[in-house]
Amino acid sequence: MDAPRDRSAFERAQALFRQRTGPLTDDLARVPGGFGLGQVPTRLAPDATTSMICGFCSTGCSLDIHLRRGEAINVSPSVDYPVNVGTACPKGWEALTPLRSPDRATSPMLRGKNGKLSPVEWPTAIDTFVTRFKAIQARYGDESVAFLGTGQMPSEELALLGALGKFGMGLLHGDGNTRQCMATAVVAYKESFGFDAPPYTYRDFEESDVLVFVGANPCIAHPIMWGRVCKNPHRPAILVVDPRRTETAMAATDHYPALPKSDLALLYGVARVLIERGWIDRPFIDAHTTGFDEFAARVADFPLDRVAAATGLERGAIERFAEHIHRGKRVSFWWTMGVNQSHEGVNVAQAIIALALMTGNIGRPGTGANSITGQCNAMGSRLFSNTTNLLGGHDFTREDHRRKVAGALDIDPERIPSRGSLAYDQIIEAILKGKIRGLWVVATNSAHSWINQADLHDILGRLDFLVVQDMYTTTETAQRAHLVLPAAGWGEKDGTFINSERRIGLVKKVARAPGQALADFYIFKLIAEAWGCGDMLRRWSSPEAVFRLLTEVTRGQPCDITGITGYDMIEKMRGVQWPLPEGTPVEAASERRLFEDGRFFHADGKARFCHADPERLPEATSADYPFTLLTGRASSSQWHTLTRTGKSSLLRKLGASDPYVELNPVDAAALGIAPNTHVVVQSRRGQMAARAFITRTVQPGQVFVPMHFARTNQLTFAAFDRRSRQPAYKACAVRVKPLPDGKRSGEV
């Protein structure tokens, strides 16, 4: 691909802002051609100790991170943040390790006629990006180009990506990796509540005496939470729901392995039980939801019998089950990704909400149907995006909205689309049917990481012009990029993230970006410059500028924040949980849940009871392929595709660095396979080699394979839910075989 001879646009926008950022200091002169548009410099004293929100999922801890001559040398749990009180897990230990890899992109790189990437200065990287998009949109629509974004970048990163993308550059068109993990969630909460709004406080966890786990292993996949259950001085159940014998579930008190994909008959026959022995909170019904009749009439027809059919439990365990939740003064509902990621996830998801309402657990210290979140800002992805819905949890079609929105960022409403994005699949599918000719993806995988990786990485190949901005250029998806614009990570940017509790906490710049490496902010206040809507978002001069403005959009929603006066605000307390809105008093380090008084977001402020049958698995097993696989997170110690924290070699110790697949012990003697020897599995997409693994945590007909290796989604099968399009990673039909004797995982 030739570089384009016109430099102008890039030349524009250095000029334009040179003028309305003023002059600059540090390491923005540091870029070759005369860019100047590095890093804000850190404000940090040389040898400080300062504190920030880890960068890996969303328990938002808070690490201390230490300096030396202005740089960050190490990190500690901070003692006093009302999340982890001194506590970390591997990755947080870590978290300075990713910045220091030598595969960080430290150049713009374009792919030129050869084949080959090679780097390019920035100039040529913008007047690239400017040139080609305006030429694909030019030829095929404004909707012809989209743009993938993330949970990892913080809020005001998100904010001015969807405001660039949509406002200026007219694409209607965006969503993010957050679809993977939290979509089937917000759908939920917001066809439940009224609004996505998670109600819990990390404290409930302590105040519970249930706590029941749908899909999820808290254990491995968020320690500090599991820590705070431990820390639960009332001696509670704990009920998990989980096909697989998970490190939660070995330290359950009462452990139910339904059949994969079978949740929500399983609660929906609890629900039976607890209405037909009166153990409901019939007051609290009445007065604060709305559809329980019908939701009553739906679960009549999952008698214990059909219950136990589909679940393969037995009829006393599901009356256990239902006895526990009677029992329990204070009982706290969690689900995550083994809920979410389903075909059906919304549906299992309200099912659990529905219990909560029709108990009376929601609003009490210890209650709740709560939904913990993935990544590191995902609350701040699902608020800010521009993506699912407008700035602020509101409206794309609704025109008051637009015009709220708009009037609060001082732009022309007309600017702002009056529908919705396709979702994350759709535009997969809109570029197969050669619809979307453009991509942008930023600071995600997508060809680790999306479901059926195989057919995503020939639909990528389709593309007219693929670009990728990201730490690395050794991601998949960088490798197959038409240009790769290099981005500062975490640690070497300011701005806020919200955690799983609603919790918004600082990020700081402790380092400085290798070579010419940009925060994402600086990167995409460029291309605002040179795609020529940069005055539009003149007063989007600096993340904190950013933060003022998203507080003012949040005015009169349920996530308003108004209340937060800036940066410091949010340092002084020590975190800050939505809502606070303006006005409101708030102690250092207060825990906050929703739903106190009883009101919902819903016009009539009652919840709603949502239900519907349950559906077949997408695929099924066979003859040819008998196991149902599942996937998931496998230890505390890694990060989804390992892009990051493959990058410290004591997490790789700390975590399998081979593939490997768990066999029950009735399943490997059939089969012929010893425990460490190497097998292959295959679905009817793709196979991996792996050592065997033979263990009783996984039932027989099952395998499970973590979801961190590089061919796991050669494997999953694309089913998503019809209404969050989330995808279902967790079930899909596989065969295991012996792999022949002297090959080893990775020779298939």
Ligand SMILES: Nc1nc2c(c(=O)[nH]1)N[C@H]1C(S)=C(S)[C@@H](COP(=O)(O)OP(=O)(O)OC[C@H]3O[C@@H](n4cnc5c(=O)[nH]c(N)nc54)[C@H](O)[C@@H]3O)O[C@H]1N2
The other form holds:
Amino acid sequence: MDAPRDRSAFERAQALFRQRTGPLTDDLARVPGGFGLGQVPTRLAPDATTSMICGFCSTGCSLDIHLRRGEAINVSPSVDYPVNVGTACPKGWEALTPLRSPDRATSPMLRGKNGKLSPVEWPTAIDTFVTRFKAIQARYGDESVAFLGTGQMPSEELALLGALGKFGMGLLHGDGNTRQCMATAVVAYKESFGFDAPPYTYRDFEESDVLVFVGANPCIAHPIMWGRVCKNPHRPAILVVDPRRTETAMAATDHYPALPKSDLALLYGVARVLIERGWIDRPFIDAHTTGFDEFAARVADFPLDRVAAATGLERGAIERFAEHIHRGKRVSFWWTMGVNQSHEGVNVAQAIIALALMTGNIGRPGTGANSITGQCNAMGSRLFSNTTNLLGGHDFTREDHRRKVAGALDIDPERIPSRGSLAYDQIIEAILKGKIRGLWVVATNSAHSWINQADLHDILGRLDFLVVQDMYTTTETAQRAHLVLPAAGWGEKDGTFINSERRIGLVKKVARAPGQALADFYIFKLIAEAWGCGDMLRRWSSPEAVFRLLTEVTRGQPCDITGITGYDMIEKMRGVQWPLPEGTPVEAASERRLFEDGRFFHADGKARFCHADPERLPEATSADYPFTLLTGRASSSQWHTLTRTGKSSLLRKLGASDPYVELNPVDAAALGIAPNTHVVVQSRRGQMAARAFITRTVQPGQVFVPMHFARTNQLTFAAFDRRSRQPAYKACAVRVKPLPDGKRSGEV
Ligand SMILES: Nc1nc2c(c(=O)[nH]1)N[C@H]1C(S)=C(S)[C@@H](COP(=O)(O)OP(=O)(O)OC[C@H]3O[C@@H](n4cnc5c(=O)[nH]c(N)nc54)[C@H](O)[C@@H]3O)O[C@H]1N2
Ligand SMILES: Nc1nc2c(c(=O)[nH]1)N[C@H]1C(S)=C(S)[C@@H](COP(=O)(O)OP(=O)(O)OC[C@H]3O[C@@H](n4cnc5c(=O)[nH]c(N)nc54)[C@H](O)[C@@H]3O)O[C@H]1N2
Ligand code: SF4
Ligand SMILES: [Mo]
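Right, the form predicted alone is done; let's see the coordinates for the form predicted in complex with the ligand.
Below is the whole assembly, all chains and molecules, this chain first.
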């Protein structure tokens, strides 16, 4: 990095903005470290060790960051943090490496007439942003520009993006990558419990005597949570429902390799056995739930023979599943993407919730219907992104909610739209139809991670103006942008994340962002000023000021955190779980779960049994495309589209870098495919060259491809859960063919 030149360009930008925006830059000047440039905050001693939450998965481990002469030089897991108590997975240990990569975005980049991206200064970038989006809005209306956010930025930044986009710029549509991940759990919880509220605390992993994992592979995706399971002293039964024999399935006591997307039949079958044998908690059902009788009538249609045929499991296995639940005194149910990413994910999640409710396994230690979140701040985006919900879990369509939020933020209630956003897939559809013509993508790599890339690439090409705000210029999405805004990453800015057990933890600036890269927070502030809505966001002056506004917004909600006085308290308490209403006593490092009093968040205080009949697979296998394609995480060292973990040579060594497909030996023999030879996986939409990894982890008729490879989503089929609009990434029809000798990946 050429520091003096960057600095002078930056100072010129700052001077221009000072002329135009006045007090904004003064605000920024008061922020330690300024825009993201400059020194590490002065409140950290140059040789300090400070702790902060990891920026990858939702486990929310605390990492100690060791500074020397003001530079973060090393990382070790915090021993005194209740989540991870001295452990971290490879991504955590390598957390600083992706910050130092040479492909970091160090200046804004604008696509010129020659079609190439070239560096421009911030004032030009922001002017272009405002001029182009305003022109689109003026011509085509407020619905013609949309934003896509993320579960990988602090809540303060997410909230500022949501407030700027919807209250400031007047956009109606914004969504984020959390749709790809958590939308199903959100809808399921809201309907069943009355609020989007994962009820557990991690200690439940250690206190259960039966743990049921449905469509979750924590050994790979949440290794430190799995570490908590390993600490369970009760010799628990561990039941895993996954079509694949994953690392977690291998470590479990019982693996149920049900056919892909047969979970609903399986769970209803288990519920029927429990009811028939009287293995239910009648007093709990009567006192704390509604809708059980209708649920029982529904599952009566799922006798063992029907369930065995649907799942491919033996009748005895289904009965054993029910017996385990019956024998357990503290049964916890956990689910992740094998459930959420399905055409009927909400129904499956609600079937899991029903099993917990009917057996009274909720609100006690070691129990719960527990959705595990994915990204470091997925829970923060659920509460504070201002996309599906109005800030703080409020409802855009309710006037009382709009007035309350406007009051807490000191803004005009008329600024708050009275309807929700289009979902991600509907935004994409609206681009296809020419209704949305401008898109602003922040901290997500849609051109790799969105379902059915063959269509998506064509659709992104239709945009009049695409802005991508990312740490790197090299992501698949940044490469398609008209304008790239260079962002600081984790470790280069302040804020808070909320982990899977609802624990709010701090992230801090311990490193300088390179070149002119700015924290997303300050990019949003600059845009607000230039757009002309800076005044409305005047109180949003720093991450901590925003945190205080957000606590006020939550007053009276199930996620009320008015008892958190500020960042110092979060630091001292070693993270704080929501809720914490003002005046609630709480001990440091305590662990709390929801529903211990048997009261749920519906007006009648009761949880609801919700249910529906299984629906047909959106794309079934056929003679031409005989395999079901499963996709997911492959290694604890690889993160999503690899923009960050791919930058560490250590992490690269721990995961496969060339695309591969897991194929059962029976299928390999039938197709004449030898181990490690090259094959092509084809769907009706696209194809992918891959190395054949011949293994019994997949069943005959099924193949698995990691999501980390760019071509994986060339294959997937764009089907969605109707109720949550979450993409069904985990089942479509493909075929596999050997490649002629000598052909290699990449040559098809
Ligand atoms: N190392 C690493 N960790 C991560 C991530 C990462 O990229 N890398 N990403 C994070 C994020 S954002 C998320 S959302 C989580 C995801 O965490 P997980 O959901 O645990 O991970 P996946 O591998 O996507 O899917 C889990 C399992 O679902 C199974 N599955 C597929 N179809 C079905 C089905 O029909 N029924 C059932 N029962 N199972 C099925 C797959 O075989 C797979 O083993 O991981 C988080 N942690
Ligand atoms: N086939 C298939 N596809 C899937 C899945 C699957 O299981 N199968 N899983 C889905 C799931 S659960 C998820 S969560 C998505 C994840 O999909 P994405 O969100 O697209 O994946 P990431 O690689 O995490 O992308 C995050 C981007 O943000 C950038 N970034 C990181 N930190 C910051 C920051 O602080 N500021 C800014 N401005 N940028 C930053 C990174 O460089 C990266 O480009 O993928 C989904 N896609
Ligand atoms: S388990 Fe998740 S939060 Fe913990 S170190 Fe690994 S990536 Fe970070
Ligand atoms: Mo995710």
